[in-house]
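Next up is one chain by itself, shown in structure tokens, the form predicted alone.
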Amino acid sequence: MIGIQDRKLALWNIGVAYIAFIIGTFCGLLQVFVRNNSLDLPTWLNYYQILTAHGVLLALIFTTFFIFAFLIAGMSKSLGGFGPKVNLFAWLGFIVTTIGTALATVMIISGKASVLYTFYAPLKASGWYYVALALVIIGTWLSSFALLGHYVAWKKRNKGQLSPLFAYMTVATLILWLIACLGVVATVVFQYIPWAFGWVDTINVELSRSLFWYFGHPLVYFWLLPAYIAWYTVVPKLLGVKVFSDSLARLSFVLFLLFSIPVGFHHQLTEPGISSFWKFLQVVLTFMVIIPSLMTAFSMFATFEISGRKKGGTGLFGWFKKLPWKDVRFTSIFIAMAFFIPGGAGGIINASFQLNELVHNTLWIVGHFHITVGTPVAMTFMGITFWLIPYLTGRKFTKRLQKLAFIQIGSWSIGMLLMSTAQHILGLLGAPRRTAYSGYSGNVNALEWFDGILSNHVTMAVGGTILFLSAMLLVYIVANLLFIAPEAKLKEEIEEFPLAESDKSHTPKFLENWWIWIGVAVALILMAYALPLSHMIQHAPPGSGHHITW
């Protein structure tokens, strides 16, 4: 077991993560019924409040707190317990992030920040909402510096040695996060806060959106990379084999770091004011991230086959039957990987110049978001939850809870399949996103969108309801693992942190020279952003005032 303080810190992060999860999923349930015209919200609550809460609490808050819980536990396990300075900074980071989260939630629920997850200007929230967002980022930076400090201390004690794979991947993830956050910090501190508090009259909308998406796209990989850490380091242990290739795993994370940041313009392909050359350049860089994604897929399926054949699987696909399907920790992650295949294909469509024109402002994007973040990331985090909490609490993941966990991941898969499929199809037909219920003024062509079995808001509501019930079952399992499940007393009952062995004997040491990769990342960012951003500043339009539409 890891140290008591490290364990407490990880558990507190998990606790806040799942509180945000409860509120966020309930807001999601309300959304699908409002869109289906089956629910009228009370006068003090409107659709855009719950839409903002759903996006912020699930996509930003739940993921961030859970990721840091996982990374804290893994770094303590792989590099040893935290020292007093690391503990201090990690706790400070948790406290500041929690204060920011609480303030942001109050602003959203009170109706003073219904600006959606992307908080695009010129929609204006209360200035305190932007202060809350700044506190969330500052808190994560403190936690990040704590973990990086722990890594640096280990490197000093083990000069010339490659760090454990989990620690290496954690460092790559945190470097990506720190660099990516520079964009959102710049726009929130220097644009939104002065504008929201009335210190300046206008805001440069184009610049604010560009800085947001400089952060917004690598944010997706901040969610994905911890899931990949589990795929690379935890799954092989569950399968009883070593990591397929240590050097391939490390190289894939380097490539994710390099190619996930300078690509924000592919979220702005329909916006004026950005030259098509810069958009095209960032689309090309976007497609480069396909390479480490395919490397990851190859590594995972090679791991599956090695494990299956080791257990006696023969023939072309005999190994598939030998995988540990009765282990919910593995099955949940395997389903998550399967969902990522259509999710990745949809991402290629979204980043394409011509195809983006068709799907950009439609429900297709919402479906894509749910089938990438809401399934591969969320279900991987569920699979981690089933062993991480027992590891931290010393309680047993009983057979009854394991059966409930299978029901939970099965229902989550069915609900997400129904909801995201309906969203994809409705998006292709033209149904817009970011809107509450609309009768489209009785327009015949628009109403035909909803005639199909799958292309129907009812199907979306059914899927959303199943997802909410699955979410509540997950919360029940989490509460049991935290407070109720019996303590593990026998040695074989004690949950371990499943970290697979990784052969580092053939791994090039330059892969861990972080200054090289940070330098290349900065060069790519400057190449993709320096000229277009300077043009937006030097040739800025008069600026926009504020709009409050709720």
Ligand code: HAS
Given for the second form:
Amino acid sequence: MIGIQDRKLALWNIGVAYIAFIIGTFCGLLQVFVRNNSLDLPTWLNYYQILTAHGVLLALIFTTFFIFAFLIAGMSKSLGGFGPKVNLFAWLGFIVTTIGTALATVMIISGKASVLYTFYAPLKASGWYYVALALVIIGTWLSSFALLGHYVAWKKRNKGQLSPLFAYMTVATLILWLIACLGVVATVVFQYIPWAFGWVDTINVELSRSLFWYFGHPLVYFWLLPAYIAWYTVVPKLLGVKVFSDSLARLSFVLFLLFSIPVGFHHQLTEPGISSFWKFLQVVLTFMVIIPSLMTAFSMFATFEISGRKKGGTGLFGWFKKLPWKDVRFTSIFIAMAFFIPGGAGGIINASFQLNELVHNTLWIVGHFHITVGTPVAMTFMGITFWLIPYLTGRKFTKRLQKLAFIQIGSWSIGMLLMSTAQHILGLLGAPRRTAYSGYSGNVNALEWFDGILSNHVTMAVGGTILFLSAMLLVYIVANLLFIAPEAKLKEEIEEFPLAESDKSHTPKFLENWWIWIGVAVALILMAYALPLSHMIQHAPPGSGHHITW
Ligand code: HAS
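Having seen the form predicted alone, please provide the structure of the form predicted together with this ligand.
Below, the chain from earlier opens the complete complex, with every other chain and molecule after it.
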């Protein structure tokens, strides 16, 4: 087991993650009912307030704290315990991120920041909200530097050696994060904060959106890559086999580092002010970032088959039956992967220049992100929770809790299937996103959207309610694992950190030469962004004033 200090750090991160999860999922429940026109909120609370809280607390805060908990535990496990400097930086990072989170939450709840998680200008929140966001980013940077420092110290002690796969993947994820954040830091510090505090009167909207999406797309891979770390390093261990290919795993992370950043314009395909050439270039690069996910899918199928055959599975699909279905740590992640098949396919549709015209800003996109971040990522994190907390607390994941965990992931899957299918269909029909319920003043066509077997108010409400109940069950399991479950006394009861062996003997050393990959990533970013961004600055239209619509 890892040292007590590192354990505490990881546990505090998990604690904040799940507090955000409770508030965020409750807001989600309110949302489906308001959107169905079956709930009137009290006058002090409005739809856009809860929508902002839902997006920020689940997509940004729950994920970030959970990711750092997982990475902290995994880095301590694979490279050895943290020294005092690493510890200090990681705690500082945690504290600053938490202060930022608390301030942002207060701003949202007090109605001063109903700007949704994308905080598009010219909607204007209180200046303190943007300060809070900056603190969240600074905090994650401190935590990232702590983990990178730990890695550098290990490399110095082990000159010329490839690092363990977990550490390698963590470093790739953190480099991606640091480069991605430059966009959001630039817009928050140089555009939003001066504008929101009234130091300047106007804001360049197109530039702010572009800098946001420079950050916003790699942000989704900052959520996805830790899930992939578990798929590559934890799943094979649960299946009793080695990592399928160490080089393939490392190469896929390098490709994410290269191609996940210069693609933000695929979120802005319908926007004026960016010429089709740059949009098209970034669409091409978006199709490149699909490749490492396909490599991951291939690697997972290979891992399943090797393990199933080793256990006696025969025939074309006989190995499938031999997978450890009764182990909720595996089943949860398997379902997460299965959801990513339609989730990823939806992403490819979104990225297709012409098809984007149909789906952009509709509920389809909401459906898309619920079956990407809301299930493949979130359910992988749930699967990790079931062993990570017992590993850190020394408590037992009892048989009763395991049964509840199966009910929890089952209900999450059903709820998500119902809700996201309804959202996809409604989106295709034309129902908009980022709005409260609208029947367009009783317009017949708009009302017909909700007549379908799946695309109706009831399905959404049932799906949303099941999801909330499932979330509460998860919170119950988490509370048990943190404070109540009996302590593991016998050796076989003690939960391990399942890390599979990975054969590095054929892995090319250049895969760990980060300067090459950072260099190529920067070159691609410059190619995709330098000219269009400088055009937006040099030929800027008159800036926009602000709107506070709530
Ligand atoms: Fe996306 C919008 C394109 C992946 C999240 N995306 C969003 C938004 C979010 C989001 C939050 O091009 C909304 C932003 C907003 O508020 O406006 N997305 C893509 C593409 C991918 C993709 C090309 N997205 C993600 C992931 C996310 C995420 C991952 C979160 C974690 N997305 C877009 C575009 C938009 C967009 C446009 C803008 C739309 C608009 O107009 O506004 C790709 O990365 C997807 C590649 C994935 C695959 C799937 C591989 C499958 C695997 C599973 C294997 C399964 C196994 C199990 C082994 C090709 C790895 C087998 C089981 C059996 C049962 C057989």
